[in-house]
Each structure stands twice: as C-alpha cells, then as structure tokens.
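Below you'll find only one chain, the form predicted alone, shown as structure tokens.
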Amino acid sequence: MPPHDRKADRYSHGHHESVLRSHLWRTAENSAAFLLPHLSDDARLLDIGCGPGNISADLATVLAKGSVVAIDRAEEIIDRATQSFPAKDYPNLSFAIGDTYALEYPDHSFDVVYAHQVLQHLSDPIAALKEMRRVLASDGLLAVRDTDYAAFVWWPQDPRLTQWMEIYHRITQANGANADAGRQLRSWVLQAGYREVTASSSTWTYADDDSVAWWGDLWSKRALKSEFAIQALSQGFATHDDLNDISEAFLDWSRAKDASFIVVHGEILARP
C-alpha cells in the first residue's frame, strides 16, 4: 500500500508527563471492557496507538496462548513501553513503531484489531479503518472506542472550563482530527466496509474524593505544559493568562464537594 499522503497528523495530547500519567491509569478492564467477552485467548490481536503499552500487557495476559502486537507512531513511547513489559515476563507481547494507514502485515494476519482512543485524531478515520480491515482474518472482529468532548459533562460549571472545551475543540480542528469522534464511529466503520457492525457506549466517571484530585491536577498541568498548551499558543487560540486560569479551574473543581465529570466513549465491534 503507498504511503498515507495526507497531512501529518498531529497528536493534540502529545506525550508530557502529565499526558502519560493519564494513559497509564488505562487497563483493559476500564478501556476495553466491551471487547473481552469476545476474545479466545488463542486470538492474534494487533493493538494500534498502544502507548505506553499498558493496555497490551493486559490483553496479552489474556490471550494466554495467543499474541498481542502493540503499535504506535511514536518511537520514544515503544522504547518506554517495551522496557515496562520485556519480552521476558510477556513472550506473547511485541511492540513496534507503526503507522496506522499503512501496517508492515500481510492481508488477514490478524484475529483482532484494537484501537483505542485512536480515530479522533486521525485526519482520514476512514482510510485507517479500512487499513485495519485488510489485516484483519475473514471472520476477525475489529474493536474501536473514541471518546466524545462535546458530549463530556461535568460538575460544577465553571465558564473557564467551558472555554478549556471550545479551545479543544479548535486545536483538533486545525489538526483535521475530530474531538467528538465517539458518536461517528459506528458511521465510520460502515463507510469502511464492514458488517455486523454493533454499538455501544461507557463511560470514566471521577466522582470520589481520590479520582477527583487525580484528574483535576493531571488536567491543570496538561493546560500549561501539554501539546494542548503548545498548539493553543502557537495557534493563537489562547494566551499565557488563558491557560493559567484553565489550569486553575481545574485546580477549582478538584476542590468541590460535589465535583463529578464523566468522560463518554463510543464503542464498536464489527466483523470485516
């Protein structure tokens, strides 16, 4: 297949601590929840945009006589994660950089394909959905979930995080990416060719004192030193004293009482 010739896609989050700290609170249990009952643990399962790999490790204790590959585009964080999870303590488990429109298998080499939080933000959801589906066996299943901002609600309001949303909202806009990817899912993956295709939606809550004050301060530090902070500056979406109140809103919330936020995915299983 010839290179992916669009734009270079931009990853809004990038890779900051603050980044990372959320995707290793990640587990199979908690992000792929709607998968598990599905899989065999002989199953051949590619995990495309792994990270830091701690959702593979997961998959790959399940898939006890099976294999999982674990992919993403960026070399820093398969060097991270393969020294986390080391061929030693999980032989079933391989990672490798990758590029979702263009995968280094042959057709029909996988029984499974996971991505996580992936499609939003691609500028051409479609094509890498049908990149999957040409790697995946004939009777494989593909398993996709995205989350959906402007379906994100929290409490208390606070007209600083709402501005937090709608600068969101423009960075993945510029990036030709889609923050609400989770209600185009199912939409996506029939443009794609796929059939049997069923839906389904979750959700991260934070409404107890310790998950509050976890995403609170994560989210207050990605507001000043995240790719998100980077891209609003240099794009003009947001100045210095933007931020710092953004970041301070989040402080805000993580002190309510009554603080909750619930974060919505989309969801889909589908055969090729």
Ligand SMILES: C[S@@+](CC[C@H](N)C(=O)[O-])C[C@H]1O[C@@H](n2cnc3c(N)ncnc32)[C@H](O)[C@@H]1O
The other form holds:
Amino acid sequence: MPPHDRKADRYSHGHHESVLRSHLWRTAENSAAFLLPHLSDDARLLDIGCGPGNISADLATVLAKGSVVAIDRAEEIIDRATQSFPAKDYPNLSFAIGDTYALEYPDHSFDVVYAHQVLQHLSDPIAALKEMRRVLASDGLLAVRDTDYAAFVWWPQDPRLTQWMEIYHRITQANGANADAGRQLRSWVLQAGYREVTASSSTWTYADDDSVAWWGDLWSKRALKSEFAIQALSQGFATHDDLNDISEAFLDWSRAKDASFIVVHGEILARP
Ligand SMILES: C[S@@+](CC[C@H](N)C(=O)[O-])C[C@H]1O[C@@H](n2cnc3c(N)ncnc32)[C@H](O)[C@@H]1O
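Please move on to the form predicted in complex with the named molecule, as the form predicted alone is already shown.
Next comes the full complex, and the chain you just saw is listed first.
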C-alpha cells in the first residue's frame, strides 16, 4: 500500500481565536475523565493533536513522576503552547511539531497515547491508529475521544442552526474527514488491530447562563471568522448572508432563557 498522503488532510476548524476559546476551556477532568483512573503517575504519555496544550499541561501535573510529550501538526499552535506552558513550570512536559501519521518516536516508547478530538479530522483514522499502536508499549493504553456532530442536540430549534450543521458536515466531507467520528471509534480501533477495546461515551452540556452565553458568543464568531467560514465560502457551501444568519442564530440561541446544547462524545480505551 502506498504511504498515506498526509499533506492532503485539511483541518476543518483552524486556530482562530474563536476556536481556541473553546479548546482553552478544556481540562483533563472534562476531556480525559475516561482515562484518568487508569493512569499511573510514572507513565510516559504522548498527547497527539494537542492544540493549545492546556489538557497536556493538566496531564503533566497528574503524571508527577512521568512525562508528557505533546505534538501537533500546526507550528503556530505548538509555538503558543510552548509559551503558555514553559519547561521551567512544567519540567515533565514538552511540545513538538509532529504528524500523527508519521510519529518521530521509536517503537513501544510510550505507556499511553491520548488523542482528543483528532481522529474526526483525519482522512485515514485507521492509519493514524496503527501508527499510534506502533509507539505504544506492549502493555500500553490507547485513549481516544471524539465528538459526533450528528448526535449533537440543542434547544430551541432554529432552521439556521440546522443549516450550520449541514454546512459543517459538507466541509468535513470535502476534507475527507468524518464529523460523526464518535460512533465509529470502536470500529476504527478494532480495524487498526487493538485488543481489550472498551467503549464509553460522555457529554459536555451547555445549559446554564454562563456556558450558554460563552458557547453562543464563540460560535457566532466562528461562523464569521474561523476556517468554518473560510472553507464554507471557498467551497461554495454558504454565502456571506448564510454565515451572517448562522452567526445571528447562535446569538439568538444564547439569548433564549431555556437554551441548552449537548455535545456527545465517543471514547475508547484499548490495548495495542
Ligand atoms: C480539535 S483540535 C483538538 C486539540 C486538543 N486535543 C483539544 O482537545 O483541545 C485538533 C488538533 O489536531 C491537530 N491535527 C490535525 N491533523 C493532525 C495530524 N495529522 N497530526 C497531528 N496533529 C493534527 C490540529 O492542528 C488541531 O490542533
């Protein structure tokens, strides 16, 4: 089989400030709870697609006698993460530019590989999972977690938000990626040859005044400024008017007194 053309993958969100606002909210507690009970404090953990690095820094704190190597394909986000979580404050945490399809680490060199919200953005998640398996110790642990966009639910309903979801699916499909990854994780992990596969699910729920205001505001900006907007326009999936409508819809949603939004995730723990 020819090597995978990893340059073909286009990340559907990008790293605009409105996107990072949601990534920076994430913690080990709200994004790796399925993994935390299985971590020994001396584990060597690889965090793939680490983004701005806040979850990686949390994990480094948990692994007091261990270490975290956090990688991302995007140089700009690794620069930011390195500045936010410097080695002087986090001596067991290091950041590097790296590609999940071609990890620059020897076989069996990590006890845990964690990838949070990454597989959904890849055109070949099974190839990526096989590469993760290569770097795992024989008794190591894979921990992956991805949302499932088609499983998101929200209230109140709004046709403009239905259109947002349709456009997002079209963008990810055009990128060869799969926005509904959560339900497919078990299948992908089994196809990549893992054993002792344990599946679970969990949610983020935005249904109080602060989280509703935060989520509505950040998506009202994402709809206009982030890669969602850039790719929707360049692919012909939306017009400027459509994007303005979607942005307004998120603000209207956030003003509803009874608003709620539930983000569904699939999660997998597995042995290589
Ligand atoms: C949705 S963000 C998740 C960031 C972080 N894990 C979190 O949950 O907040 C996905 C990240 O994966 C990175 N990424 C996409 N394709 C990648 C690849 N082939 N190798 C490494 N990182 C990749 C993107 O640059 C982006 O920072």
